[in-house]
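As a starting point, one isolated chain is supplied in structure tokens, in the form predicted on its own.
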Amino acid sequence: MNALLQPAPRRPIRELPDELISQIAAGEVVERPASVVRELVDNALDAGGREVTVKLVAGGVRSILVEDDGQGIPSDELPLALRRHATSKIASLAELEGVVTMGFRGEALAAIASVAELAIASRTEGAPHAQRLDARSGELVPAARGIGTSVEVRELFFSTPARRKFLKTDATEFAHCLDAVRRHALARPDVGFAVWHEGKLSQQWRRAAQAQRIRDVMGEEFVEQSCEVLLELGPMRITGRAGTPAAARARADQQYVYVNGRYVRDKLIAHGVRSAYEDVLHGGRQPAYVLFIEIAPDRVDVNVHPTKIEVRFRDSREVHQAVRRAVEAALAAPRAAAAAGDEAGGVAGVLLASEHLAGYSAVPAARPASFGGGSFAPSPMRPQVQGALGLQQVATLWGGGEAAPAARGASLSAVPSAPAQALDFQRDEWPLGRAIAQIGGVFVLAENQHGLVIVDMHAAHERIVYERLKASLGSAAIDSQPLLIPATFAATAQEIATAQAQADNLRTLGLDVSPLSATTLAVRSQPAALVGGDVVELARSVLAELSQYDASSVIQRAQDELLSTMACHGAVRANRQLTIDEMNALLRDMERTERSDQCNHGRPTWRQITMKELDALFWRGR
């Protein structure tokens, strides 16, 4: 018989030694040098430090020194600071439930001291000199330093060599340490940070305003390719910046979320942000963002994990919805209109984010003459969708209720008629400029104040149709089609409970899902627009989301996916020859349509080529 399968001889129950207890706790708190840096910088900020310096040797494996100019620790409290569960941050359950400090567990210094050589020197205001305590020997001696605290950690994991073998190269560990300080720097622009490595200054962030600190930490490119986020909703306030879809990255290495100044990784918030990018982000690209969530301390529990990087909200769905709304609002305004409003100053009232399309405020009064006798009607391409998702014929969507002739198809613009001379305009009046030509039946060329604009007419029109379909559908239910033979599948207890509790919401999506037995669910109807799809997989995915996230957001997302399919089929196709008036009307629609910089699949709808770039192509000025 295998020795591993044999029952172990019984051993008596006894208390663990204090040193082993500390080392077990250290395994949760101290994973690598960056963990030590994070904990020590937390303490420096809680002490009121305005300047924090981090000095590293060998990526922090050989030595970590964190210095601050905070309040300091009285000499008689220094030995107590190194004991487990000793802290000045909280003293009662009430304070634990409303923590406002970065640290509160009283475990960090004791955990670090159990796996490394630690010494702490501190001086308070009024003290003649500092006192230095060696954690290993317990010796307390006078030391020279200003008001504040210095914590030195040497030979990390020297007492647990097996843990040390799991560390990466010095360069990798230093990169993690630098990222730990960067996270603090983003949240605390009122504090200056400096990071030294091997005796050389590697990074420094001076005290500055929040906007400048984001620029210093994230870089100029991030600020230029991001939108400001601002939402106040009851006791919650969300600020920061969200990167544009065009600036999305292959890796999720520029995603920072803070709750009351604490950097966190929360799946709920990440899902809320991702859902805001759903129909503007292409493929598996990752958005870049910096979000600061301010919420009453008693509405969030930070005592979830020893590393304090996870939190739990009292009303998680409220936070999810607020984050999604904040980011959606930031991304809604077309970048072309916003850029023109900032740089040229000739466009009044850039289109602001809203639940539905607002007015045509981003377009000047002088507009091109409408064509085709009254509206933009490219070709017989009216969206034909079986079941129509609860909508009537889509042909009347664009003309303010007035249907275009059947031979002309769905109207694309509600731009009123204007004299032909309206086309005589200054180049800075329209963000996307004036149409000048069409290439290959695919791209529209336009001239604006910056140079040349190239527009993918199908992608652009697809977004316009999609946004108007969303506004027209509103809260109407999606048409469903009964299944002749119900589709059944084995379901978990969670799926069955969700199907029963969310029956009405499922019907809103065109799904009729009900229990057939204690372990089986039956799908009796499906959305009419998705006939022929995998209805079981659809039901499973919807049930999974309904069990975790707010029902309204799940319904909205499912509806948007169906409308996106409609818009793709209903948009103007390649090789359709457009007149100059038709091209101009398409450009004007893009300027006033939310999220018009990307199509429904996240691909860009237009690109700007500046005069400087055109000059470079022909070596002008050389």
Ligand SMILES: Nc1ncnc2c1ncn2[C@@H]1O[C@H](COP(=O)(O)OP(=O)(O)O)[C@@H](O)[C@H]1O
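In this text, the rigid core denotes the largest set of C-alpha atoms whose superposition between the two forms falls within 1.5 Å. None of the values given here were measured: they were computed from a predicted structure. Numbering follows the first chain given and starts at 1. Compared with the form predicted in complex with the named molecule:
- With the core held fixed, A162 shows a CA shift below 2 Å between these two forms.
- With the core held fixed between these two forms, G261 has its Cα displaced by under 2 Å.
- When two forms of a protein are overlaid on their rigid core, residues whose CA moves 2 Å or more are considered shifted, and V513 is one of them between these two forms.
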Contents of the next structure:
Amino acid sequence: MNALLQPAPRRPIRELPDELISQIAAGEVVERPASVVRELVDNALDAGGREVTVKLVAGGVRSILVEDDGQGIPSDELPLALRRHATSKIASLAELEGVVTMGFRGEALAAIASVAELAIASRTEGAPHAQRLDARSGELVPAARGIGTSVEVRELFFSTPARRKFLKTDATEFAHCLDAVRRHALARPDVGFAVWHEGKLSQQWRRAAQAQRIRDVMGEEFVEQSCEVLLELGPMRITGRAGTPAAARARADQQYVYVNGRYVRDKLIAHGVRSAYEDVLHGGRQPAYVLFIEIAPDRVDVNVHPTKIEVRFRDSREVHQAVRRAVEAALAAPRAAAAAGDEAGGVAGVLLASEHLAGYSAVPAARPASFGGGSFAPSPMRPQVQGALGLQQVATLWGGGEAAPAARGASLSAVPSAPAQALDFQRDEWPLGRAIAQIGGVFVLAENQHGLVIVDMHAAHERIVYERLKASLGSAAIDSQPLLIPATFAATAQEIATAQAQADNLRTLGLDVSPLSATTLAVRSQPAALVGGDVVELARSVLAELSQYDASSVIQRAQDELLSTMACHGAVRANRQLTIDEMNALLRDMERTERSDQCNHGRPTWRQITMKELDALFWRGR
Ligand SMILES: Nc1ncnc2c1ncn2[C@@H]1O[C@H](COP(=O)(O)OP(=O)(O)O)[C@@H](O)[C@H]1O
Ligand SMILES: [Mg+2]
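Please give the other form, namely the form predicted in complex with the named molecule, since only the form predicted on its own has been shown so far.
Up next: the whole complex, starting with the chain shown before.
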């Protein structure tokens, strides 16, 4: 028999030495240099620091220095700061419920000191000078520095070589450290941050307003390709920015979520965001977003994870739903409409958000969807078109608010070309411009103030039909069909409880699921559109979702999926000749339809080619 499988001879139970306890406990908090940076910056912020400087050597493995200008630590408390479970931030369990500081367990400094060399120098207001404490020797000596605190950490894991082996290259560790500071920087625009590596200033974020800080940290491109999020709902407020579906990425590397200023990775929130993108995002693409969730501190438990990166909500459905709605509303404002006015886009998003919450659909009263035929009835619009382009027919059409007889032209039925200087577009001109032609039976070309607009007519119409169907369906139930013989299956206690509690929601989804015994559920009817599928499998997955997420999002998703199939069949097919009027009607519909920038499968419905890009194509102005 293998000697390794033999149990070792029993040894008596003994208490571990303190040193070893600390080292084991440190494993929970300190994984790599970035964890140290995170904890030290947490402390600097808790102390009210306004300028935080992080200096690293060899990716932080050799040394980490974090300096702040916060309130400092009185010299007689310095030794306590390094003791395990010693904290100035909470004094009772009751205070933990309302905790607003980053730290509260009093274990970070002790943990770091047990796996690295640590020294802390601090000076409070009124103190004649700073005092420096060396954790190893316990020596306290006067030091020179202004009010605030410096913590120096050297040779991380020097005494635990096994853990040191898990560290990556200096460059990688440095990148993680930088990321740790970035996470803080996004949440605290009121604090200036500087990160040095190997004696060189690597990154600096000056104090700024929130919008500017997001720009500084996430970059111009992110801001341009994202929509403002703003939603207040009950005890919650959600702000930030959500990237457009078109700007989604292959990796989930630009997803920042904060709960009361604390960076978290929360599956529930991620799922809420994801479901907001569901019918606009292609497959495995990852949206970029920065979301700040503010919620009454007693509705969230921050003490559930060693590094506090996970939290638990008192009412997780409430949070899931709010997150989904907030992002949905931000994405819903058609960017086509936003393109016209400078900052108008953001405001439109906010208004839409509030309309949404009132249960009011922002989509204009739905006309019967034009299944198969794809007849675009022109909608009355502002009679403001100047006849300058020689587009008389269009001008009369829109001005009169009545459809001119549709003149079916050749597929390249264009308008008489106008000299460039005649393009005197007004500021509140139609964002997607005027239709000029259709090519390849697929694309509609239009001209707006920026240049050329190309529209994929099937994709665009599909979205419009879809949104209309959605608006008209509202919260009506999905058609249901009874099963001749109920399908039964062995269910868990959780599934049975959910089936009972959510009977109404299940019916809205076209499902009738009820207990047959203490361990069996019976499905008696299923959604008509899904007849023929595995009904037990369907019931199980719906029950699982209903037990985890808020019902309205599950229902919404199920409806979206059905509608999406219907819309695809209802939308105008490629290769149908459209008249200029029909094309214009399509453009106007797009401008007014939520989420019209993508089709239901997440593909873009239109693209802008600017005059500058057109010039570049022809090397003009070189
Ligand atoms: N940068 C700092 N400025 C002022 N006080 C600090 C700083 N860092 C640590 N302290 C003090 O040391 C204590 C212990 O810090 P720490 O081990 O991180 O635990 P916690 O942050 O959970 O309280 C803190 O409660 C605080 O009083
Ligand atoms: Mg701390």
